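Taking the form predicted on its own, here's one chain by itself in structure tokens.
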Amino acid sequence: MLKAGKTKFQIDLRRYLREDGVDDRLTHLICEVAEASKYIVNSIRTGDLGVAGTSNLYGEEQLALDVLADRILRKRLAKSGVVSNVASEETRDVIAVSPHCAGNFSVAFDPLDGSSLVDVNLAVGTIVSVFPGSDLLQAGQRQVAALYILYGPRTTLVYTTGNGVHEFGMNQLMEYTLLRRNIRLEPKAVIYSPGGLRKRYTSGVREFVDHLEERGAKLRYSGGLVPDVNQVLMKRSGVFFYPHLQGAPQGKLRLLFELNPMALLMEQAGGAASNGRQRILELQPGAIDECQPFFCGCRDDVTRAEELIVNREQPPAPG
């Protein structure tokens, strides 16, 4: 346990992880991601915003910063000595690092989520999901850690290892020190962040939005998953959703790289995360590029979204 008499600003990330009882290998892995973020944030501040000339597996044009962030994280994880396999949203395949080493972890990451927002100076982030062993296609409830790093006016790291949600901030020495521990969500949201075109919302989702607005919830949406989820957690009272849409029943967000880590963080903060019909962390991914609808945040509101979708809409057709 942390000793009395120390202020929160004197507690660095590695020390906090160790004193919180996190396994040494997992502590090392999280700290390696934190180290990589220092190079990523410097690249965002100084790097070329031009197009790299390649595409990721979803057909999206990659920015130079996407490619650079991906290389930084992959190199750091490969040299960590505790990683079996990695999968990046920017590549097509799972990359074997040390797949036969017992006690290692596998890592899925989005190196620079929202990278198209960089050139208009809006916040972006890195998202990381950690599983035990060499299999990345596990249900999200098997994660041993999830974290994101937000590159905004401040650079912050928010993580969970299954013992609450904690926020760290990068100081002038580029070290992460504790800002908030054990972040908890209220039952109901006062803000909501809706993704997707509203005219393509299904009946249950439209009713859910009406329910939030009638209750007085205010719309707050940046267009970036990391800053919007961070807003929900730090305000302690919000809901984010990118739902199924007419013509896009699986939504847009990727289960492995985005939804699993954010769902674990939300649940560890006392909230909930669902695809509208089922808990996100119970879903078994069939492929690394699988997408699912996403509703996360205050528990009562996620439950209400599920009720409206199940009662107002037909289940999606199989396949």
Ligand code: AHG
The other form holds:
Amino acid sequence: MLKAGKTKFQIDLRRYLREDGVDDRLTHLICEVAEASKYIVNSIRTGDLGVAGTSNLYGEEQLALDVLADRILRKRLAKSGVVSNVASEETRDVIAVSPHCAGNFSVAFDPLDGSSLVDVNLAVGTIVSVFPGSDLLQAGQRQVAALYILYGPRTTLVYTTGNGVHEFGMNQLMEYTLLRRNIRLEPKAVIYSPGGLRKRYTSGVREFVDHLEERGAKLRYSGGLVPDVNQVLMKRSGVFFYPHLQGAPQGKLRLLFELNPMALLMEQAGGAASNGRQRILELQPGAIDECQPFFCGCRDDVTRAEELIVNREQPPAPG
Ligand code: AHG
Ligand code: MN
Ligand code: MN
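Can you give me the structure for the form predicted in complex with the named molecule, which would complement the form predicted on its own we have just seen?
Shown next: the complete complex, the earlier chain at its head.
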């Protein structure tokens, strides 16, 4: 695996996508998302944005970061010329941005995941899921690309188009250059990232935590899905979960905007992603805001979580 600083020259994102055999239109789409991230990272870093309800120097209503990131990304996708429909975690419905692009792609995105962490200066991210055609309510295994941008001490972009998982870093010219390619997970986790209130865990999930602790796995949880999942991938060993909880059988995370893209990345890195009983990528969404419990990372540990949940717990009530 190539590590940072080991390449004779920097391979930029567009070139790598082409060499990776990615279709020109999809390459263009991924590069447009990369372009949008430059404006999003600036809006996070410059701090010239108050919270919603205040006004800027020009008397315009100040935009919360979620809303601004949503606007930046949606505009880019609409102008890309290859996107027909979009759905954002920040808007209620699917939006037809360019109906004449029906044969190209549709995109579901979380413009700024973990935005409440910006105030305490923790890492946040943008998550993007790309489907062929105009239908966004397809099972996640139909995605043609999944990517996230992580706004941390460094800004990095991690993508898959079904041919492995690859990481890029934003350099001083705000270009993305290759850091790691074909990231692969080990079978067992050395870290675990447990979301949700511990006191509301069900019996199978509690036993899963005991199983990890007994093996000496270390707890690493920031409260941001993108940095927490990124840590599992870049350490090449770990498990992240935001489970079903007593009183919240569907958990908290959203299938279209968060789970499908993260699940594709995890599987492409040789890991697994499950709702505790079923592969995330096989789930047929019923609505764009559907939530599902989430367990992802090292294959052996995700399998262990499923075994404990299926054997110790009643299946969720239908509907
Ligand atoms: P978003 O900011 O897009 O609403 O997502 C936040 C999510 C995700 O980042 C994280 O895994 C989860 O919220 C953390 O939830 P808790 O605060 O309940 O731990
Ligand atoms: Mn989110
Ligand atoms: Mn969000």
